[in-house]
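First comes one chain, alone, set out as C-alpha cells in the form predicted on its own.
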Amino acid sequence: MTVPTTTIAPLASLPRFTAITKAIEALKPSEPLYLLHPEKFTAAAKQFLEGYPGDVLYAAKSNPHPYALELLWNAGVHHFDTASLGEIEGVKAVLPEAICHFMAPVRLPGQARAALEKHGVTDFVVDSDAELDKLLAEIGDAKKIRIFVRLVASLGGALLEMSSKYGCAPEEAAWLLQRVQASGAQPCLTFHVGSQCLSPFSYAQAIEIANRTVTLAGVAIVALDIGGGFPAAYSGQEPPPYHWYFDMIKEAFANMDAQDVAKMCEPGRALCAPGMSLVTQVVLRRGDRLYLNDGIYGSFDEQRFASFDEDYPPSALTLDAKGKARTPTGELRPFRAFGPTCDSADKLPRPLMLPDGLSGGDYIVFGAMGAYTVSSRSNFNGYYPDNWAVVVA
C-alpha cells in the first residue's frame, strides 16, 4: 500500500480556534477533519513527567504524526519508544534531539546497527537467543548498548494482552541476563502488562515478577523499563485515577531489592488520545443507518478499545441557515455508522446514540481521538483523512 505524500504545514500554520464549534462553522469540512488540543497534550505530559518516577517514554506507534510528537516534546517528553528504524527516522527527523529507544524485541536484519550508528540508540531489547545473538552480531561491541530482556506479563486487567507474541519465563530471562552480562553490554529488564490496562496491580505484579528474576540471574541489572498499556479515558471504560498507578508502581519499586536501577515508562494512548478530537460529516442517513466520510480504513481502528453508548455520545451539531452550529433536534437513539468504503466490513463496531433528528450534512464529533487514528489510517478506496486544524482553549 502507498500511503499518499503530502506536504505537512508547520504546527503554528494550521487554522486555530477558540472551540470546536467555531472550527465547524468557519471550515464546513466535507472531509474528515482532525482537531488539536494543545493543552490536552500538555497535561497528559505534565501528569507522567510529575507522576512516574523516572524517564517517560512517549510510544511512537500509538501517534507518530509530526504535530503530536512536536507537541508533546513542547510539553517536555524528551525520550521515545520507537518500534522499528521507520519509527527512529520519522522522530528524528521532526526532533532531531531526541532520544530514540529501539524497544522491539525482534528487529529486521540490520535496523540495529543502523539505529546505533545513524541516530546513536543505544537501548535494545530481545526476548530470545537467537535475537540476542543477532544484535550481539550487528553491534560488535556490546558495551556500547544496554539491553532488555522482556519477560511475559500475562497478569490480566488489560483489553489486549501483549505476552502471547513476545516475552519469556523468569528462566530464560535470567539465562538471556547472564548472557547480556558477559557480552559486555548492561543489563536491563522490561515487560508489558497489556494494552488499555485498568489494574494498577498488574504492573506492581510485574515489577515483583521482575524482582525475582533479577535474584534469579544473579545479575544487576541497571535499568528496569515497565513498559506501556496506561489506559485512556474512553466512554464506558473509565480507567483508576493515575495517581493509583504511580502510587503502586512507586511502592513495588520501593520493594525490589536494589534501589538503584533507572526506571522507565512507555505511555502511549495516555499521552496522544485526549489530545484530538475527530470531526466526521454525515453523507447520507438511510433509517437507523449514518454513512460517514470516515470508517476503520480510516481513523476509527482504535474503535475496539472506544464505545460510546448512551452514557457518553458523540457530539453530533448541525448548521442552521445561518451556519450557526446547534445540536440538531429529537431524542437520542441508535445508529449503525458506516464508513465511505465499498466494504460492508467498514462500519463501526458498536451503535451510536445521536438525536434522531440527524440528517445528511450534520456532524458528528468525537472526541478522544489521538491514539491509533493516523498511525492506523489507510488510502483503502481513495480516501485518506489528512485535515487539520487548531483548538485552543
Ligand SMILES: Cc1ncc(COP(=O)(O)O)c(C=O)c1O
Given for the second form:
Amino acid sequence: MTVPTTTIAPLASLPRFTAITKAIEALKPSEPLYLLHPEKFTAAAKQFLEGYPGDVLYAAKSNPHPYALELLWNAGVHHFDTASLGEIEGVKAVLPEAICHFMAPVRLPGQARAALEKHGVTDFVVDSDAELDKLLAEIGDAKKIRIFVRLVASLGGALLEMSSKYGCAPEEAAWLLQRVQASGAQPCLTFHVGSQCLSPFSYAQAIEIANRTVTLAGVAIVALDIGGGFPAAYSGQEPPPYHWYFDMIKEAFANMDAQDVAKMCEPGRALCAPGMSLVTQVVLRRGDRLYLNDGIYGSFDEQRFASFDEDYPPSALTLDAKGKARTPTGELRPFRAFGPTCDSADKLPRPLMLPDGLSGGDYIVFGAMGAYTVSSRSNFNGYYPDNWAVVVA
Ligand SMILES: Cc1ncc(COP(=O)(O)O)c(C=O)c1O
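Previous: the form predicted on its own; requested now: the form predicted together with this ligand:
Entire complex below, previous chain first.
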C-alpha cells in the first residue's frame, strides 16, 4: 500500500483571512472549503501537553493531513499513534523526526518488521495469542520492542464504543502479559474507553482494571497507554472540561500499585476537531430538503454511525447584493440535508436546524470539523472535498 502522491500546497501559501465570513465573501466557494484555525490546534495541543501526566501521542488516523500534522508538531506534539505502515510513512514524509508508535492490535503481515527496520518503530499492540505469535515471528529479537496488550474497556461513557472489535478481558490480558515477558519484549498495557467519551470516570475505571490485570499477571509493566477518546466540543454538546479528565486520571495513576510505569495517551479527535471548520454550499433547496455539495461520502462519513449531534445547529450565511455575508432571515426550522452523490444513502442522519429563509447558493458552516472528516473522505461519484484556506483571529 502506498501513500497517495497528490501535491499539497505549503500551508504558508494558502489564502488567509481574518474571519470565516471574509473567506466566504472573497472565495464564494462552490466546492466544500476546509478552513484551518491554527491557533485552535495550538490551544488543543497545549491543554494536553500541560495537563496530561505523560507522553501525548496524536492519533494520526483522526486527521493525517499534512496541515494538521504540521500544526500539531509546531505546537509541540512529537509522538504519533499510527495504525498502519501507510500511516507511519505518511507521518514520516511530513515530519521525518516524528516518533511513531504502531498501536493497532492487528497488522498486515510484514508491516511490523518494516515499521521497525525502516522507521525505528518499537511499540506494538496485541490482543490475542495469534497476533502475538505473528509479531514475535516477524520481529525476531523481541528485546528490541515494547508490546502493549490491549484490554477491553466497554464502560459506557463514550458515544462511539471501541471495545467490541479489539481488546481482551483481564484474564486473557494477564496471560498475554506473561507471554510477552517470557519473549524478552517489554510488557505494557493499553485500552480505549471509546471515542467522544463524555465521562472522565471511564478512564479511572479502566486504569483500575489495568491495575488489577497487572496484579493478576504478576508481571511488572513498563508503560500504560490510556488511549484516546477525549471529547471535542461539538455544536449543541458541552463535554466536561479536560481538567476533570486529567485530575481523575492523575488520581487513578496515584492509586496504582506500580508507580514506576511510563504513562501515555493517544488523543485524536480532541487535538484536531476544533482546528477546522467546513463551509458547504446549498446547491438546491426543495421544500425542507437541502442538497449540499458535501455529504457522507465526503466530510460527513462519521455521521453514518456516530450520534454526536442531536439537534445540530450549524450556522448559515447568505451573500447579499453587495457580496456581504449575512445570516438568512426566518425562524429556525429542521431541514433534511443530502450530499451531492447519486446514492440515496447520502443524507445526513439528523435534521439541520437552519433559518427558514435559506435558499440555493447560501452557505452552511460546520464548526469543529477537523476529526474523522478529511481522513475518511472518498472520491465517490467524482466528489472529493479538497479546498483549503486559513482563518487567523
Ligand atoms: C488505538 C486508538 N487510539 C486512539 C484513537 C483516537 O481516538 P479518539 O479520536 O477518540 O481520541 C483511536 C481511534 O480510533 C484508536 O483506535
